[in-house]
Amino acid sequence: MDFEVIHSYIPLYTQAFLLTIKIGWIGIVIAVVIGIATAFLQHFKVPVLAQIASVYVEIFRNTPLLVQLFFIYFGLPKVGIMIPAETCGAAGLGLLGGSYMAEGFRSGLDAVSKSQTESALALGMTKVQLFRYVIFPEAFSLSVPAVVANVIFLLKETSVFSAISLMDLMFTAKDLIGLYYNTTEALFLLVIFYIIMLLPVSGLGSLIEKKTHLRTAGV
């Protein structure tokens, strides 16, 4: 392994980390945004949107990430809609993140028992306090697990961002790779990066799922 090689090439994949970073957590707020609402039109039962929800879950939940961004970046420039690869990159994880939040979410909303509820009402509670101060705090810190788990797998999903020409972590190493022939040390740079990543967000995920657990547990 030739470090001077690695030296040199760690500012091109420093660029490309930022970039990674900078697409993944904004597809993460749409993905959790567009997982709550999901969550709560199929919980509640909403009306033509809970059945429209359920169809856009198992659509993305049942189709790779890659496929839906060939089908935002290459497809709908065929019917006029142009949008740039940034944008295609987070629009798509978002779209692909909110399936597999919503799962996370609802689960948690079905979770919490009827008899809080009842008992929150009984004590003379509105709907929005009920919702405030007893679904969604225990409806939360039941979801944690998976949210976390979603967003850890969403990070990773990042790697195929290089096929609509995003110069992501994934894009550099197999550019590197294709002009000078350093697999070695494009390959360990790109473990290593993806580590720095991901790493961080596991730990503290663990410590808001320890937290949670014990405020819910009373302790």
Given for the second form:
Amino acid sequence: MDFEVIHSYIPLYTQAFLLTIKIGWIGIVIAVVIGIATAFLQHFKVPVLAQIASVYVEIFRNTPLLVQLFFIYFGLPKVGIMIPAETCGAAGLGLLGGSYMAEGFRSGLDAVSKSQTESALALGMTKVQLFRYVIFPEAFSLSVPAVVANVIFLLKETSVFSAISLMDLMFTAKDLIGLYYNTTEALFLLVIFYIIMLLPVSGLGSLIEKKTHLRTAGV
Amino acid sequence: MGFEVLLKGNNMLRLWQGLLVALKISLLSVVISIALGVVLGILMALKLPVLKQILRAYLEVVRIMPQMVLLFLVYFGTTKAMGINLQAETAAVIVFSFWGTAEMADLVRGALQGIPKIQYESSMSLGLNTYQTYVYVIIPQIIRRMIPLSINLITRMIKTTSLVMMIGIVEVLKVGQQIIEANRKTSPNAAFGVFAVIFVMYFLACWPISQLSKYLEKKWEN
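If the one shown is the form predicted on its own, what is the structure of the form predicted in complex with the partner chain?
First the chain shown before, then all remaining chains and molecules of the complex.
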């Protein structure tokens, strides 16, 4: 391993890292928003919209991100819909993530027991209060483990962005291997940067999981 | 819209063959993952010192490393570091089994530890010996919990194998690209039709399997 080479590669990787993180987190935010909306539609069985939500979840849960991105990035322009690569990456990740988040939030909502709703109503809470103070906090902490797992999953999925020629970490590594054959150094940095990106999230996830678990258990 | 390309010659057949390549790699990896995962899962549930730490580190690696990075490490890294020239398919099976085994082991561990202690105690008080306890009480419950989850792992494996085109395996996406390139002049819009069809093909491969998994999970809930 040549540390001079590694040193000279670091700026390139940092740039790619920042791009990967940016698109990754934008995608995750989109995913959370879509996920919560979809979960509500499904949980409260809103007519028509709930069915559309289910179709959406099934389609995006059962196809790979790479195929989704190829379709959005290479396929859609042929019918007149041009989307720049970065938007495409964030949108693809958001749509895929939304379907996974929806399942997580929905199981959280479903797990809030009926007696909670009934008790709140018996105490004279309005629907909004019931939702704001009883259902949402409980459902949210119940779905935390699923959400954390999904965030990690989505950050890992960003590695396919290179396929639609986004200059992400994977792209940079592949490019450098192709140009200079410094395979060892390029792969080493790739691993290091992914560890920097995901280890804190993974650790934080375990911590949050412990905390929220305690809260729901009432200890 | 570019669908007409697929009716030319044996293009559609080639796409299906491409999907079969992906399915073959995923099935092989799933079989290996289930076999190794069950063994590792039991070892994890036993909480043996040292081994426990090693297995935890292994799980953490799988948890935070994208499969794509692992693919690159195994495919390009081994050649460089050890001078072994792995075939792309072999590299893919190694990586997906490495990943799948960890997933499976964690599921087995969860299922084993999810069996309440009272079940063991009740079996014992009914006069069953250890062997009988496992065969008649514990294992049937674990299998019921594991089957839907293992089936689910198959669909995840199929979805992940779409990555293998990045290390040069000619699977459905790659075949799709070849078809688009070859017909660039005659049908410039082929990308839409071909990728739409591949999208549907993946859905058709995964959806029935995940429905089956969901159905079994509900059926065996209690």
